[in-house]
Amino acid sequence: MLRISSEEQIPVTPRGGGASFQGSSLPVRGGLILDLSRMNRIIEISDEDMVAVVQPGVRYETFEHELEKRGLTFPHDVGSHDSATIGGMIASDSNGHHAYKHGRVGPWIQGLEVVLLDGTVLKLGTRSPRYNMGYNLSALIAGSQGTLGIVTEAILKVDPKMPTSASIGAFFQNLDDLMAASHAIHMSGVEAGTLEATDGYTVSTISDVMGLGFPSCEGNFVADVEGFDEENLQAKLSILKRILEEHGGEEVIIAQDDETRKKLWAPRLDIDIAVMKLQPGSREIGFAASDPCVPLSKMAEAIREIGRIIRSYDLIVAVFCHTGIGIIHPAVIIDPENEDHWVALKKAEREVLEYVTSIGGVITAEHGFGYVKNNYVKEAVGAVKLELDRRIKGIFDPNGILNPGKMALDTEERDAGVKYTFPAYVSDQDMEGR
């Protein structure tokens, strides 16, 4: 199919779970959608080799559930874990909530099977824990967003699952204190799985809607921690509690049961639902400033400033972040039938990205360029890097039919020649002069 599509120049857009927050799996040039969701076999889980062999359509939740039965884990829980597929996570080189401890998905890939456009099956890597054989093409495929080839099988590293775990959180009247506490935890030697924060607007909104009784604050902090046994876990929690309180953390909550954990994580995971209840008809919109990353020393400033910029355009935004790795997620909620909201969103987007760049940050650290960031790619990476990316794309896909219109590989526009879901949408071309 790929060979014929290439010969006939029919666009092919691979699709996994379809979250497509940055438009990376939208068929913007028409053609064929290659739905990989039915390639959903867990071929093997090897306790001895500490690997799993899976097809791309395996959902993350299904995979993790099967691993847990064996005391194992693939610790890359992403926000869309209920729909995310392994193929999509590889294509995006996902971070996930536990990226502070475990990093990106890419380094956990030990091998890949990739079908190229001419039908050739490319075998990369091995079940062996290490290899160093020429260019690391597995790392190139990870994060390529389906523009180079189709992943049909993956050999993934897995880890033992720690027997005990808990979440711990606190509320801060000052984001600088919150970030100082996060850094102190990092320096303490206690290996937390996550270091997360949300801003005061998010906390108060979710608390009011869900009746959680959270205090007024400028931000709240949540960390996950695991232990070898209960004694080890409690020792770690004791250290984290002390650090939080020494840095001004109030009403420290330790959660070991599911109900308390769900409450503690609500500002981070349920805010979009809460806001949409307050604003019927509204929805969270994927936009180009959804996942910037800034130096850790600039985190408190950036959380405040990104929120200020977006709210200055009379838009609703909840700001949350991975404090240990510098990634900030402003979740913007708009009425998609309101033209003024689209205009405001695009103005805020540009201003946020200019600010992020000015303080030494990058415009994407998690979702990738996809389609939504096309018009910002050259500014972000420079003309030399973009040209090299395009040459690499040309080697794998000389006719440009694999997931076209993405990552600025064949266009630096994001609105030209596409149909819009919402009639009120304002294109980049229509923004000129506004």
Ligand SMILES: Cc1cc2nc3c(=O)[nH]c(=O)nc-3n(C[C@H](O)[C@H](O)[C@H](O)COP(=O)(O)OP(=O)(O)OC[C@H]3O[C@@H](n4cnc5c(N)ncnc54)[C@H](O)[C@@H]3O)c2cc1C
Second form
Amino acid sequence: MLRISSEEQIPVTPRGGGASFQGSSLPVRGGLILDLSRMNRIIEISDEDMVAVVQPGVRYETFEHELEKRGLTFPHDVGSHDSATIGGMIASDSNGHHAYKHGRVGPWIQGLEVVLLDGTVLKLGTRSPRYNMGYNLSALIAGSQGTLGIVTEAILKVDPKMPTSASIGAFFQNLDDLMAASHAIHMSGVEAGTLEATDGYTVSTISDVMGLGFPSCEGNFVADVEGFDEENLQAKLSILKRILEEHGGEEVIIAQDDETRKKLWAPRLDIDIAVMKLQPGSREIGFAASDPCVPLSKMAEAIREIGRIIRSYDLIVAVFCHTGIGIIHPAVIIDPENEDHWVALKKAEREVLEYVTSIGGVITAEHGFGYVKNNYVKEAVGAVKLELDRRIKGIFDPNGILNPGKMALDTEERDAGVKYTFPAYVSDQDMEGR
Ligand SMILES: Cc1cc2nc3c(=O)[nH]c(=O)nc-3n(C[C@H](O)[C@H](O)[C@H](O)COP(=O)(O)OP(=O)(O)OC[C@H]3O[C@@H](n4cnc5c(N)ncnc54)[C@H](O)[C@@H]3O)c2cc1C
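What would the structure be for the form predicted in complex with this ligand, rather than the form predicted alone?
What follows is the whole complex; the chain from before opens it.
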């Protein structure tokens, strides 16, 4: 099929769960969608070799459930865990909730089977834990967003699942104190799985809508921590509690049962639903400024400033972030039937990305360029890197058949020739002069 598509010049867009935030699995040039979701077999889980061999369409949630039965984990729980597939997560080099401790998906790939455009099957790596054999092509495929080849099988490293875990959270009147607490936890040597924060707007909104009784604050903080037994877990929790209190954290909550953990994580995970309840008809929109990353020392300032910029355009935004790794997610909720909201969103995204770059940050660190960042790629990486990326693409796919219109590999434009579901949408071309 790939060979014929190549010969006939028919675009092919690979797709797993379709949960990409950046439009990377949308067939913006038409052609064929290659749906991999039914290649969904877990071929093998080996506790001896500490690997799992899977097809690309396996859903993250299903995979993790099977691993847990054997005391194992693939610790890359993404927010879209019920729809995201392993193939989509590899091609996006996903950054899950526990990326602070476990990093991105890419380094967890031990082996890959990739089908190239001419039908050739490329085998990379093995079930041996390490290899160093020339260019690391697995790392190139990770994050390539379906533009180089089709992942048809993966050998993934798995870890032992720690038997006990808990969440701990606190509320801060000052984001600088919150970030100082996060840094102190990092320096303490207590290996937290995740360090997360949400801004005051998010906390008060979720508290009002869900009746959670949270205090008003400039931000709240949540960490997850695991232990090899209860004593080990409690020792870690008491260190974290002390650090949070020493840095001004109020109403420290330790959560070991599912219900309290859900409550603690609600500002982080349920805010879009809460805002959409308040504003019927509104939606969270994946836009170009949804996942910038800034130096850790600039986090408090950036959370405030990104929120301020977006609100200055009269848009609703909930800001949350991975404090341990510098990634900030402004979740913008708009009325997609309102043309002014689209115009405001596009102006706000540019201002946010210019601000992020001005303080030494990068415009994307989680979702990648996909489609919605096409017009920012060259500014972000420079002409030399973009040209090299395009040459690499040319080696794998000289006619631009695989997932065209993405990562600025063949165009630095968005919108041209693309039809949108929302009639009120304002294209980049129509933004001129507005
Ligand atoms: C609510 C929500 C929360 C999210 N939370 C996170 C998060 O915490 N962390 C994070 O990193 N991302 C997050 N995302 C983004 C997204 O879920 C992830 O990037 C996920 O990995 C996408 O998986 P998918 O199967 O849906 O991929 P798709 O959207 O189907 O595809 C993603 C990309 O991979 C390519 N692709 C898919 N399968 C293959 C294959 N077999 N071979 C080659 N290319 C392929 C597609 O062409 C596309 O470019 C979130 C998205 C949503 C909607």
